[in-house]
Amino acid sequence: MFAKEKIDQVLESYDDFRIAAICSHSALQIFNGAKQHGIKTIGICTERFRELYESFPYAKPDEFIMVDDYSRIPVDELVEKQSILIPHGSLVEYTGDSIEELAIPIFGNRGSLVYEKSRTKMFKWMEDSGLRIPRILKPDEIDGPAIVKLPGAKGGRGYLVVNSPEEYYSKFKESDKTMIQEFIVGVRAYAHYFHSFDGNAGYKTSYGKVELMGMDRRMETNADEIARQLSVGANIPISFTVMGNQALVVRESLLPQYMEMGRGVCDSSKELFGGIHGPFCIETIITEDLDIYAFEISARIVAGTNILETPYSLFTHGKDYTTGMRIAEELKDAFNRKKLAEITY
């Protein structure tokens, strides 16, 4: 992991700052929220992209770097440029491994990045923080439905489901580097959080307070038209690839189960890497008993947060507030306290 006092050095050169992000993923809600808030962004763009971009003027970055491939990110230029590389989903899938080792400011512990790609280091993670799970299982485990994953942010692609040992061996291989979990049969909650050192709202942590900015439901190709695929005898395979996201409002009487859980995975975070800063996301299901059984932790900001008609962020800040704009008003605070190093690694 590249040494956090040379991040603090890079930072120290700055007497300003941009916010950066690869034009995917949320980078529409980064840039917007940061023009609400007067400050500058970069777009690492492809040229297949940049007409999208360009075609929101509310939304554009004011600037554009392109690449021609977004797993090779332009460091010297963005330090040069004073910029603040804002994580999302491409980021993590698109960097791999190497993301450890860029050297350039990350809004955020880029640990937490660490622990959201290692499946082993996720579920210590989630069992630190309280956090009740499916059961994690061998290929020789599996006893009724389980659902495979592979590694990376991939929006569920490539995601199945096996019923046993002998179905799993027949779609993978040994060296295959796959996950498997317990499918909980429930509605799907992705609840959406922001952790502050020094936020005015939300849930006291062991070392600030975590707000809750919003839930939603993800919306996965045809695994959301299963009904409609059996009702006219069509036998496709199923398939749970992300194409876009439905906002979500819970019961109000499961909201103190999500703050706590928020809570914990804030306190964890702390003992066992420093401390998340900045949005994450807890992946949950709700039983039809109303048990909450969280299987996966995003460590970034997600796609959900685009959607923006949740009630939650106008609870918290008396009017509509994306994650794009509390990610900018939080660097923008930061950084006219003299903090950025405390939020950025």
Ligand code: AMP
Given for the second form:
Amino acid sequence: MFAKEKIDQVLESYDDFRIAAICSHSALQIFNGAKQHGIKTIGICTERFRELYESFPYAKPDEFIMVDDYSRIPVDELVEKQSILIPHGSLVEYTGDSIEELAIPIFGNRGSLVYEKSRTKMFKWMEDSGLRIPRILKPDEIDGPAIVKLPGAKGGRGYLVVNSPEEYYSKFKESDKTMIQEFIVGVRAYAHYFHSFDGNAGYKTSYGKVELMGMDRRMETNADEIARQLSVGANIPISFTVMGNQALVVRESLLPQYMEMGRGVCDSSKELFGGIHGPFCIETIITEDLDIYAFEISARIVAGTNILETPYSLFTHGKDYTTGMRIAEELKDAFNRKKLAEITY
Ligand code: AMP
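Can you now output the form predicted in complex with the named molecule? The one shown was the form predicted alone.
Then the entire complex follows, led off by the chain already shown.
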């Protein structure tokens, strides 16, 4: 992991800052949010996507740095331009393990991304946060529907559901590094949070406050419209490839649990890797008994926030407030108070 002290030295050399992001995932929202707070932006872009990002006047970056592919982040040029890189799903995916070594200030804590990337670490993190989680099974323990996740699978692609040890062994080899989870039956809800070192909204944590910004339900093909396939006689196995997101609100009586879960994740993060700053998401399934199971944490902005947030951000910040705006506000505030080092690594 690149040394925090070196990132702090880079930050000390900044007399202003810009927000930079890879042109993908939630970049339009991030640039739009920065613009609304008067912060200049840099889009790291490939030729293929430039026209798209040029085509939204209120969300296009002020400047492009063109690259051949997103696995190579032009760190020297970005640092020269006093940039802070905003991590999103595509940055995590394209840079892989090398994200830990990037010699540029990243908003939040890159330590949290290490926990996001490893399923074993993630389950430890969720357990330490006091979340209710699905049972993790060995192949011989499969006693009902179980979802089998392959290493590194992103966006649900390639997951399989099996119902018995025999079915598992017919599809996977002993050497496959899969994680088998009990399949939780219920409705999914992806809760978007923002942890602020100095916010005035939300629940108190051991080092700040955690706000609820919104919720969504991922739309997954073909799981989400499987009734259509079945009704026309197409008996195709369920799959979970994310294709988009829909806004969601939950019963108000469930909100205290969601707030407690958000606080739990922040407090355990402090113990495990020094804390989480900025946006994160807890991916949950609510059962018919209204038990909330968490099956994943995303330790950065999630694409579900691209929907203009649900009423929760309105109740916290007023009309039309996005996570992109919240990121810009937090960075601006920290910069003005010379506290950028507290919320970037
Ligand atoms: P993930 O890659 O963990 O975000 O999972 C992708 C999708 O698989 C989720 O959005 C859910 O639809 C589904 N899924 C993951 N874990 C479970 C689980 N334990 N029970 C039921 N569905 C799950």
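Residue numbers count along the first chain shown, from 1. A quick note: this is a predicted structure, and the numbers were derived from the prediction, not measured. Heads up, when I say rigid core I mean the largest set of C-alphas that superpose within 1.5 Å between the two forms.
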property: Residue 90 C-alpha relocation of at least 2 Å between the two forms, rigid core basis; result: no
property: Rigid-core frame, C-alpha of residue 80, shift of 2 angstroms or more between the two forms; result: no
